[in-house]
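The chain below stands alone and is given as structure tokens, in the form predicted on its own.
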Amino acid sequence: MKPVKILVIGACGQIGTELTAALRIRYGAASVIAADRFPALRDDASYYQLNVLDRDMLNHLICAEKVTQIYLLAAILSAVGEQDMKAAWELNMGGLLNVLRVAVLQGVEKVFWPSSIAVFGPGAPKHRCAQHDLTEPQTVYGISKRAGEHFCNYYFEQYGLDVRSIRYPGLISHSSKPGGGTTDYAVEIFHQAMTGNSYTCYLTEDTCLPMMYMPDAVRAAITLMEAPANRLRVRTAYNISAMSFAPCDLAEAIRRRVPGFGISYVPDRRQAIADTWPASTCDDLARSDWDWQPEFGLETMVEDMLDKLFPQVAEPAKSYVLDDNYFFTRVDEA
């Protein structure tokens, strides 16, 4: 059996910034190559900058590092592509198939890819939305998921590659800024109100989502990877779910916390994404395949965040200020 060596495409992005530690945490730096579009951003060897649609430079990174991993995060999100399609397009398909294509020619041993629940759309049941039920995308994001999924089978089946995914729900992280997506907002609202400011939503209040906490969305990438491959059953994409709420449920679980926290609505182009996704999704083969099981709801998740963005909330907000990284730093050490 080769030595395991994962790389890691789209590390600097939401989820490849505490996907990438986890997994050198787990396997070793060395054995954890992170690759992204950005030059290094700090002392890191074991960082290449990548361009995921230059095939041969994919190749060549792959062969030279003798790869057996890979896991493919680089994707331009809901909100954003619908600005920019052809670069949505090129970037969530063109890089996909640079992946499978690659990972055939050199013996990869699996690729994960992440899907969405971007996938659903209007003709979805709005509850419990189950594995099986119907798939109408109206976004850009969506429909380039689902057609990686079915790219995904199609690789598993005509050329034997392991390839896994999950359709991940909003995703909310307290160590990395929103990458574009319809549920930013659940990101936005804690830095908005640990700076002692009220925060504006672009969605009504009672728009509810599916949604999960960063630590939950690593820990089920990297269990549905180490799986055995003869308890899987889907090969274009899992559901999972942890977590359903609205933004008026984030804000009064907030407001527990912060006492004051003000929060209006003012809807925009995303309110229109939000209302052709399922408020919840049925993740049944997920629990049943390889054993998934959510660790935070929405109040461990709220106080998870409120710990790692402002230990002491206790303390007035004014005396933090928030830096570009999303860091909260005393203005009196600034």
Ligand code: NAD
The other form holds:
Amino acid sequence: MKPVKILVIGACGQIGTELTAALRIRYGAASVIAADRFPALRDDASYYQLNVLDRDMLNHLICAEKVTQIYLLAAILSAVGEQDMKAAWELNMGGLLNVLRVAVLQGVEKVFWPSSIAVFGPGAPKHRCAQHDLTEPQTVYGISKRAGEHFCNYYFEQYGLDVRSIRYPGLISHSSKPGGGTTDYAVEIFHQAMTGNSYTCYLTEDTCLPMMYMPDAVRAAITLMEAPANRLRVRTAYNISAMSFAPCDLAEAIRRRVPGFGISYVPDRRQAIADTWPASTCDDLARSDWDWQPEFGLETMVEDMLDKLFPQVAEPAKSYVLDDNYFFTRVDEA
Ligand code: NAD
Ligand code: AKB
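Next block, the form predicted in complex with the ligand, ref. the form predicted on its own:
Below: every chain and molecule of the assembly, starting with the one above.
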């Protein structure tokens, strides 16, 4: 067996930042190469500037580094995708097709490529939307994800390429910011809460969407990639779920720990995208095929986000208040 050599493409993004770090802990720093379109920002001998649309460059890197596994994360997300349909289609489809093709040519053993709940459209059930429910997406991002799922399955069936995929919900993280999705509010809100500002949400207060905390998202990718191939019945992309909430639920959970935190609602064009997505999904197949199980729910996620972004707020909970100048003051010191 060849030694494991992992290439993460899109390593500077919201998922890539944390997934690359987790993979380096698990497999050793020398076994994980990070690549993104940016020039190297710091001294990281295992970082490469790479445009995934440049197939020759991609082929050269995979060959020279003897890559055995690829995590492809480069994409344009839903909100930005609606602003530039051509760029979203070119990157989301062109990048995936380049990776699949070069992976076959170079004998890469496994590929991970994330899909999204955006593959569902208004015709799918709103609650507990299941693996094989209707997928008629109404955004260019969702269309690219659904087409990508079919291409993953095609490469598995036609070329035996071991491609694995997950339909991620909206992801919430503290060490990296999101990159242009419809669910980004669920990260922005924490940064506003931490700076003492109230938050103006671009979705209505009751827009319920499936969400997941980044540690669960990273663990899901790694455990799916390590699962025995013969247990995997889905070669398009697995539904996975963790929690579902609306902006008012999240604001309330934050307010319980940051008393006085305020939120208002001014829906913009992203509302129309969110309205086409399910409020919750059913992930029975992921649970039975590769033992998927989330660790974080709404309360534990909020506790951990506040703890990581501003440790004093979370421990002990409810003992800090925002003063008029938006500084946190301990209740027992006020
Ligand atoms: P992101 O926008 O934060 O990161 C994408 C990264 O890809 C960026 O660092 C960007 O510089 C890089 N990139 C863009 N064009 C490139 C190119 N031509 N060559 C190389 N790199 C390029 O995205 P993310 O949130 O980390 O999402 C990663 C994947 O997960 C995407 O496929 C996305 O659709 C999927 N996903 C994300 C979420 C979420 O909530 N973050 C939810 C569902 C699915
Ligand atoms: C987005 O909002 O575009 C992403 C996603 C759910 O795919 N977070």
